[in-house]
Partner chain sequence: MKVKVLSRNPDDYVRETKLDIQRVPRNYDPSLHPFEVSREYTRALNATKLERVFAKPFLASLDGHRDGVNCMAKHTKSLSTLLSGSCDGEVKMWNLTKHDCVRTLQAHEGFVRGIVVRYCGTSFFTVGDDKTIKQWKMEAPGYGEAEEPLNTILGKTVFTGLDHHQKEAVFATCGQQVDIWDEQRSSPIRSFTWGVDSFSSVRFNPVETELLASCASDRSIVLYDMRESAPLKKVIMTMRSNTLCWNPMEAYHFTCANEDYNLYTYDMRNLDRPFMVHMDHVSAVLDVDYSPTGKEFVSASFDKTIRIFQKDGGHSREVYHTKRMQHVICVKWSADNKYILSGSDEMNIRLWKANAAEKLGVLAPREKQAINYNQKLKEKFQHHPQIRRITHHRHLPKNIYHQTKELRIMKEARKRKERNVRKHSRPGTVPVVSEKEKHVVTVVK
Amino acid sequence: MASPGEAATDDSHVGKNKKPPARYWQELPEEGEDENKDEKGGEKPLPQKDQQTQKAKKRKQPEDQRDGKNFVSGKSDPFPGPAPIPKERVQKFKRKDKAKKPRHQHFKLRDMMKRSDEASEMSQKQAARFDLLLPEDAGFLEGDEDEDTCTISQEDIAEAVDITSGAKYFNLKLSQFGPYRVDYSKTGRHLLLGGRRGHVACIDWQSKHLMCEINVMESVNDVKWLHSEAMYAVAQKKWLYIYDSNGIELHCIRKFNDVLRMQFLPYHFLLATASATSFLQYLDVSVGKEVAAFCTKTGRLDVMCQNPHNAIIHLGHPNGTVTLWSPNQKEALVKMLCHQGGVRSVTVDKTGMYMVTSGLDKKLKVYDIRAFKPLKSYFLPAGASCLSLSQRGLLSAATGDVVQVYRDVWSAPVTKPYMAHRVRGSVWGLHFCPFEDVLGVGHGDGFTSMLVPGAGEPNFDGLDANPYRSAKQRQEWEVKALLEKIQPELISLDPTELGYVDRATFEQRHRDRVQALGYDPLAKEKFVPKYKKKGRSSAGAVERRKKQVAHEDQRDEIRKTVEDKMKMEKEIKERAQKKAALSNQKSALDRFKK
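Show me this one chain by itself, in the form predicted on its own.
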């Protein structure tokens, strides 16, 4: 047995913590071994400094990369990564196809195109994800078993819905100055009424607050909101007038006389008017100037609507035709024979694909504007005097004092109306309220606000038309809209053609250029200079190298043309010399010359 002194000598701690430095020729410890364990298998106590360093490393290590697994709140995530998006929803928000990359392109252009494609793809996916978060869904009216929805009255609907929605059904009895034209603002918040006998009123119809009420003391043919609820236009008996929301007259435009119908193009700031003298006129309300004026030579123009997709004006005429007009052309873009009698009303859906017309032949026709062909034709016993299409594709048609609403008129044959309602007097104006399930009806006894479930778009774009915006937000939106105003020269039947290259014009100019130069400059591939460093690839140096190579490529053609010119000049000189030599020779007949 060892003595206490020997045991103390053997268990000395000096030099135990020190290790010789590792050398590259020595074998490394295997991966399975733990350096923190001593020879006896027990764990070595780490110094306090090493423990703090190890804890800091653990904190720095991202949670989703520990041991190659994803962790959420200390547990592994069963669904790692972003949630998948259905392809149909992504396709709904697709903006453009990926740009085709040319074979030889500058590195800056390549990076810019790549960033543009990535931003477009990211915004497309974000819009598809946020589509799930939209607060409202569109719903339609559904009856019980063996019950037609057209038999459900407005009173029953108002009692069944909540208090806020039920308050949207109301009647305004204004029998003294009717019948009335109706127009809602772009946000759907404000209502404009214009009575035939001079009564004009602006109402915040949701809060029932009367903004202004005036009598212009002459007949009113039409009323229309302008770019915001602060201004509106009134087509009176003689001239066109502009008023503000307080009823103060701002302008009297005497160039626009005998106006019957009006349409406002919100993204172009253009007010289009149709007059009894067969004139179609465009007024730029941002600067107060007349942009265009055409004489259609088709008689009285009392049927008018606009295509919201491309800002084309549709006019109905007494001879049964519908014409399409743009401020860039003095003649009609398209003339369509739609009815055997006169056209009573025209309307176009917001996608710009379908047009619905009604005529004196008591027919209601649906046309595909892309092909200018009829899709459906319906016979109404009394005909339809007014038509209006909602944001969700519901069609309202007024026959006398009855308003009927139809659903899916262009996708499937319709046998009965979706809803029906009778008003007190003949209908003179119909208009669906944007972003609300409400149909405004102007008639001889005043105004009626109908509840039409499924008519309005449930979710609005706050940057374009926000019903809840403040006065400051409206002012900022107005400034931005003026800066982004589209010029009237860009109005065309196909708005997508602005982004295309006119191949026919390019080929014709190329042929003219080849004919003028005598050779095809695009026959060979263009020379792309090699990128050099140290400032030798500046724009000027690159152009000089391009010109030098181009001159070398064209040297043969230039040499040929120069040789041909020299031959021609030589031949001309030889002919001139021959003529001179012949003229210098003396003949026997020269003696008779005086």
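Shown: the form predicted on its own; wanted: the form predicted in complex with its partner chain:
Just this one chain is shown here; partners and other molecules are left out.
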């Protein structure tokens, strides 16, 4: 009985003037108190009456009284109704705007749309409710007053955090075969390193368990995990190779030569490769077939990234342009001139809204990739050679041997980095680890795993990418994922396009109508002047006659529109009069008014 409502009534009985601040639930418990205590006194007739009616109707309508609020043993619920959900959270799960209501005659459609709207609203609310229950919170790093976060060293962070997180900061000294390219698997558990001089290693980096280590005895241009940690692709000097996690060569794909960069599209099972011979090729890794191959005719392609939102491939070129490619079109979908010098690196954020590029002109630019508009431009004195975006939107840029991490590059103008770290050699590969606050840096002297608090998505989805999945779960996921493989034909700039109604164009509909009717209802017969003798069909006369007819037609049209207008006005007037008459009729006493 120690509810705040009761405390408030006690105060009033004692007679103190001071009242505790009003709470929104207080009003009702007081009423409940009234029922218990003021029954004999009869001071307040209203609640008593209320109670009487409640007693009388108790069986039939228990919820009828007191504004429909539930009562349990006389006490009111201090938190009536479902818990409120913050608006922004609901907004996060919004898929579409409310559909426009169809005209009244489509009552079936109306009903259907209403129901589907209701269902989507409910699911949106439920998802927002569920969001409260997510177990993990994102990481953060805050300096003391007048302490820049970028001055905090990795060692300090590793010391300050717990021991398992601290162990995530480590260096691998591999000076022999460097510089290294880096790739994390989709779940973030496995790390793939590819040294320029042929060293390839895959590591379960959290347990520091080496899965395999080989030297391919050839230069390695790029490495990439395929859909799971069982297979990876290595772009070697001449051909593209696929190895399994034990380091056994599965395929040598001779159709893909001189590959410089690769991207794997996980939902399409496509491996996109960019080669030194300016070819962009797509390999379907589920069936082992080349899906598309385009000659981009732009020279050596060594800058590449994918848009994770719509699976479009972005290529950067030495002339400063960035081109967007899908496997369905031989030409680039979009060509953007982004830099004055060559493009050094491109990256796109998870939501597919922003693209960040860096060029030889030492600029770092942020673009809105949906509107193709520049948003921000920064000048980096050393220029950025590698860029990478994390799941929560942190941007890492490598300038020489320094890795800088920036926060909020697209919303607010940034003056200084969020974090910075110097590595041993010049940086060659950067990759944020998914679902972890870790940035993997491959450089000339090996590999550095650095801690970047706030980089990773804290809550993963177990059915999509589960870092803790067992072998059995992985197998099941693989089957499901293969069944759900999206066909490459469905790649387009707008991935939701498939969900829209395909409105037949007016012309198509008109053509159908013409065919059904057998004539064109909208067609106008063209006036052909009759041939007249005695010189009356001279060119001038014919023209005059034509003009006359055209003039008549025009006059007809004007007359018709004027008539229509008059009619409309008349109707409106009549309606208004009727309305006025109706409103006048309201009272029988109105007739006595003057």
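Basically, rigid core = biggest C-alpha set you can superpose within 1.5 Å across the two forms. Residue numbers count along the first chain shown, from 1. In this text, all values refer to a predicted model and were calculated from it rather than measured experimentally.
After superposition on the rigid core, the Cα of G81 moves by 2 Å or more between these two forms. After superposing the rigid core, the C-alpha of M113 moves by 2 Å or more between these two forms. When two forms of a protein are overlaid on their rigid core, residues whose CA moves 2 Å or more are considered shifted, and Q124 is one of them between these two forms. Taking the rigid core as reference, the CA displacement of E563 between these two forms comes to 33.3 Å.
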